[in-house]
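Here's a solo chain for you in structure tokens, the form predicted alone.
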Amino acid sequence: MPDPSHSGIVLKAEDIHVSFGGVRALDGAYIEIPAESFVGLIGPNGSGKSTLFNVINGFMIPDSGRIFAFEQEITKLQPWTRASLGMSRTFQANHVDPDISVFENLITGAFLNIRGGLFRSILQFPTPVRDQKKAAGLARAVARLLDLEKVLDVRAGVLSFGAQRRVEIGRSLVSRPRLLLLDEPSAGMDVTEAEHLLRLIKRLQSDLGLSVCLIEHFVRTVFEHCGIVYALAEGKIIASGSPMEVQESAEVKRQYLGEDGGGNHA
């Protein structure tokens, strides 16, 4: 796995707006994820988290604000360029290849770590066979880690919902990120399943040394499995600090957690 960002800031967003049309999406957000943490991202459906997830990994540039990581300023960078620093992220919908095998699919999140490009690849040249052959033990490594080795020759269409989101988490493991964006991986699941993929997702986290930023709708998860929260709501960011700090905010409570705090999604 990648060597992590033991220290510092991993990822800094700052005073980030962006406009459709007449419709303010984000307002002033921001957001810091530190080295080797776990933070949650929060807020009603349609209150910008997902636009500014596509603001942090480069599928949309915003109107104005700056977005630091890895000590440099990347506001302006392509996703794959970001990729190329150690971003990572996925999506709420799966994105996994329905035809192909698990491996198959985990392996192609190592594509941008395999030198020499696809010409050289097929050639057989010393330095992408030897990259090939490293992020095949990866991609074995990290199903063993996802409870997918069983099904590494299995086709990725055939597996449960949820046993397909870890396969995408897998795929984004393989490409080495020191910085993790999942944005809703439990889409979809109960609340059982959902709280399995998180204490999955916390583990992997802690023990690979990775920061995560995560957004997630079932709201009492996030707190109990990140150190950091923030709290989004239309386009701005209502509260952000300990779990505790953005349950105990009069704003969030207010916005979308009820009068008592305790709302199940957000």
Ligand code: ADP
Second form
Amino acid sequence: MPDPSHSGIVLKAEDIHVSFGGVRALDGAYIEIPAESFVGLIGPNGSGKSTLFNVINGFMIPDSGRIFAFEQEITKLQPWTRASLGMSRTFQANHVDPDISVFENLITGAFLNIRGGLFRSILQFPTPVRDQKKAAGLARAVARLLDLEKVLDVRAGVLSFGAQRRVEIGRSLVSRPRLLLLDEPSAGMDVTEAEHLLRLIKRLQSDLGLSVCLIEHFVRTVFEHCGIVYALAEGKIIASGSPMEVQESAEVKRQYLGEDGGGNHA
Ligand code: ADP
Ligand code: MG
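Write the structure block of the form predicted in complex with the named molecule for the protein whose form predicted alone appears above.
Zooming out: every chain and molecule, the one shown earlier first.
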């Protein structure tokens, strides 16, 4: 199972600036993810959450600012290099392949952190039998954790929406990440389903000793389950700390929870 990083800071992003033309998507944003922590990232639509994930996982190089992970600077490293260091990311939109089985979806995760590995697996270039066996074993172990054992041979496209999201998270886990970045895994779910998924993610996080950073729009659920919360607004971190500290922040209340701090959605 994933090789956890037992101490220190897994990821640190400092003073990140990203502009798209005239739009300042990130304006001095920062984040720190301690080892084996469950960090929530909240903020209104368009506040820069996905862009921050993009610079963390290497889809985007920031205009300025620095990123460190696994005890090295990674600001300009390619996404696949970051993946091979132990970083895995899921997306706001569903990326499960509906036409292949759950098992096949999961097993592609094993090849994600090798440059060219996914293409090699798609093109079916030979991989050593030993590696394939190891990957299959991992895929089964992950399926057990995510309650997908009974549907391993089912075509992913026929599963419920929630089960497809679990397949996507499972595929990330099969790549044996140390740091898992989840971009709104509950998108499209109601609050009860989202709550259920978050409990599952939290259990994985603590059982596997993972570091998880989660973007989630059900803010109350984040406050309940995450140990550390960062709140973004207009590309700036307006509050960070324990859920209690962030909830109590006047800036958070004013900017996007409403004056009374109510409202489940950010
Ligand atoms: P969030 O994930 O918090 O909803 P995003 O990071 O997706 O926010 O977007 C932050 C801001 O940057 C928004 O104003 C968005 O329209 C803009 N933006 C994001 N990606 C791009 C892009 N590729 N090109 C132009 N503008 C973008
Ligand atoms: Mg987003």
